[in-house]
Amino acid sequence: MKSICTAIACALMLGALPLKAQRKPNIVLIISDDHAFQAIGAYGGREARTPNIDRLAREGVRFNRAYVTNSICGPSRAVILTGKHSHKNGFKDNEHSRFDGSQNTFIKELGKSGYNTAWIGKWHLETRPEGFSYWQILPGQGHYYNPDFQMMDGSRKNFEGYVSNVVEDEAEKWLNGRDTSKPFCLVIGHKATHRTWIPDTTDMGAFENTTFELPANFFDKYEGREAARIQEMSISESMRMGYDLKMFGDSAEANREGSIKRMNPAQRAKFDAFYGPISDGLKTVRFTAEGFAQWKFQRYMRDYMSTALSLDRNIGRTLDYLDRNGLAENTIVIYMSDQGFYMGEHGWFDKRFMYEESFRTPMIIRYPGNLKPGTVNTDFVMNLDIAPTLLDAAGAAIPSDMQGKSFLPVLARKENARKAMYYHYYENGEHAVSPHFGVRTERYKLIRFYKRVNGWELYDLKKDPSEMKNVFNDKKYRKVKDKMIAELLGQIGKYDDADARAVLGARL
């Protein structure tokens, strides 16, 4: 008897290890605004310091062709979130959308199987969070300093620090006292490195003895593409002195700064022994026209890399507490921006166009045991495709409404990679960028521009990576466009996009 039952014992206790190996993962998902692959170390930026970012894609998957659905803040989000492209999700800008919180989300699928969920730091999606075990985000776009948080009983509460420091202390704070009997799902928001690039006092100055090459294309004329020529968001014409560059007249006018009226006296002067030198030194130089707009690029550079340290360190922290808790072996870590930036390519800050720079976006996954650390993905894969990914790696069901697919058998090569994506950017008012749609395949992007610009572009990635030449009335590539017009249309009856389908019409 006592043999037999030390058998049945041996039995369940080697039936229980394959569960303990099979546990559900928890996921952090750290999402940044603006940050662009160009200012990574890990995606070949000369200039950055980014150990931490590098860190994780050493340990994990790099994707050198992550790409956005819609290049903007609140609608990335939305797509992140729900799985679905914005005209399916409902937020389509930031102008006049509301996020629809009754609508699913992978957040409530995972809450279905048994997971604690929290959202920490900027959501920008214009109504309260539903479907989380807690959440605490920034109220709109957020302050670098001395940030307010919107909290789940309704109150704000203020917090003294930097933005991306406090974003964490919250982070880790909530992880030290969730339910430790449940797997988590923790999505921290970090404001860096959005508009208008405050660095923590720390970091001020980190690269002032830093030139930042000139992009090729900085002096971009815009010949035959209409709108890229009439946008605002070139760094000669559109950054301001005050607002973007930290350049004031004098205190008064500094005082009028929300973001720096915000900062306690320490901070304050700390801001004004930074920034008051240069201010003052630059009234005394005379610049040629391009002479200045060279000297903007320096300065916005300077200060959006200083301000990617602090998000940087701070990403470094979450690793850290990882370790620490012992929690890193059975942890899902993404990072990624909500889309991609201009630093400096056509002139340009900011995003919106379906052009490279604002279209692709820097995404690296940690997943030990499952995926090869150091690994360089080349794949098509899309924000739209998070929410699919983590609910398969959770074991989770995956809604049949989510557009999106999970990218884990592609990585195991269970699958095949999508072969064209499928884009569409509705806002027309801030920076004058024309709402446009349009597919990107392996060589080739198609573009069609509606409402402020009607027309139509058309690249030939391979000859012309940097998009300068719009082909798409050259009678070289008539086959090609056909083909290319074929595949969009292809995409729009995909994703069941009727906004697109009513700018064609019944003629192209």
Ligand code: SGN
The other form holds:
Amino acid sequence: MKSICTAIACALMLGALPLKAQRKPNIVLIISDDHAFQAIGAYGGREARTPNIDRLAREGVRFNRAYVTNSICGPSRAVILTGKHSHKNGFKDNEHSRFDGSQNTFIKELGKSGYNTAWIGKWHLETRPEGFSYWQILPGQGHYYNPDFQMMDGSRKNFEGYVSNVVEDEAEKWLNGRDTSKPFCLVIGHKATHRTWIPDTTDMGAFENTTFELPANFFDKYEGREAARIQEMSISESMRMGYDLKMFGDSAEANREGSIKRMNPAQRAKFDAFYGPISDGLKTVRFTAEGFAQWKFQRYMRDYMSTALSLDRNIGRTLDYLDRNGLAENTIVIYMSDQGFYMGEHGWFDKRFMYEESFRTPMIIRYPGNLKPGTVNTDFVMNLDIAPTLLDAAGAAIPSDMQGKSFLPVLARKENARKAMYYHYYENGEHAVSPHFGVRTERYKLIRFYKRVNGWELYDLKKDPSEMKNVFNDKKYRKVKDKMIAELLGQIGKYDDADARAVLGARL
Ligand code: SGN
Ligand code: CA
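Can I get the form predicted in complex with this ligand as well, since the one above is the form predicted on its own?
In what comes next, the whole complex appears, and the chain from above leads the way.
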């Protein structure tokens, strides 16, 4: 790996100079929803059109091995805020958890060191944000068209337009009116590219001439992988023609979908003009089962990639805003998704599993003068590290109970990166993914499923990067298995995960 900073910048970064000599950097943290690295040009996404995210990657560090501790929305945001695993911050799943806003967050710590802080857009933590100078959030998942926002004064306000544009408009409004005597930290929470992938009207049809390559394991039979076999997130079985793919029999059927019904007449006319003929065309087609699954895959990819266009364009607007206002030089910009997503790998959409496509997340950081532009980093970093990293960059103290670690010393090659990553997914509902926890090292991944499915999986990622062959019971891997179980126990102890300990206690 290349060295990514000059001596002076490293000294600054490592706090070797007195803090008061530093100009505190501003921070813009952009968190999208369900945006897969496979759909980003800078990550090698084949048909991706993400010029603005690619620009950020050219100007910053692109993490090739950034991961999440629990691959689902609310839990990931709670980890980002607190720097603690789900079992410590209390937000384990989207079904029953409510974020305890009285606990400490990096936002509160930044506030103590003089920052102006704001969160605008998707939040999805059930309780109201605490400790921010300003917030304005989408209730729950929010809507693509004409979204409502929960305002800080308790009111609910409706905004006409497409959600990615509105979120950016509101973020810029806050920036325009902020107290310029203080450094700022702004979190922009995008709804895109979450289900049901409804593009802005200007982007409908943008990928109609693209045929996406089917992942090699699209027709996975899930042999030896029981949890993967029983899930309900496959494109062929679980993806719905109306709700997900907007193939409605008629206007009345479309009207039954809240997300479509809320469009204004002009938006609706464009929606009908685009999707109507595709849906009509289907009425005369006869598919084989495989052909139908492939048709759904293409439709899904086209909608998803078109939805991502507006996300990317609005990230470009953020970068332009910083340029125009002379802020780019002293502002850290991070772009990340709350987790990864399946683009047909294993036949799936959605996330949740500890398999690579959803465990990994895109993450790019631009820190002018401190991090060398165009760097590709392959250290193991996690969403758990965002809170301590930002506090480190701001010269603020990192609370000792934060479980993540600043990755600035790792980037400066002053410290070694972590060798193993711990994961725990709890939800046991929609999409029927069994709860599981596990550990990943450079070469291997060990997963323990419980509750819905009880069983172990072990992958040799060097020989089997797409995780198709569970070698847990393969005698050749006995030593590896023992080592990985010891590694897992070590991680459970290190992070003090009592739930995982209870599951294993009965078995080991
Ligand atoms: C909703 C979606 C699921 C999705 C979860 C979690 N169903 O429940 O497909 O996995 O959100 O998403 S939907 O019918 O409401 O679209 S997350 O981004 O919040 O983690
Ligand atoms: Ca998400």
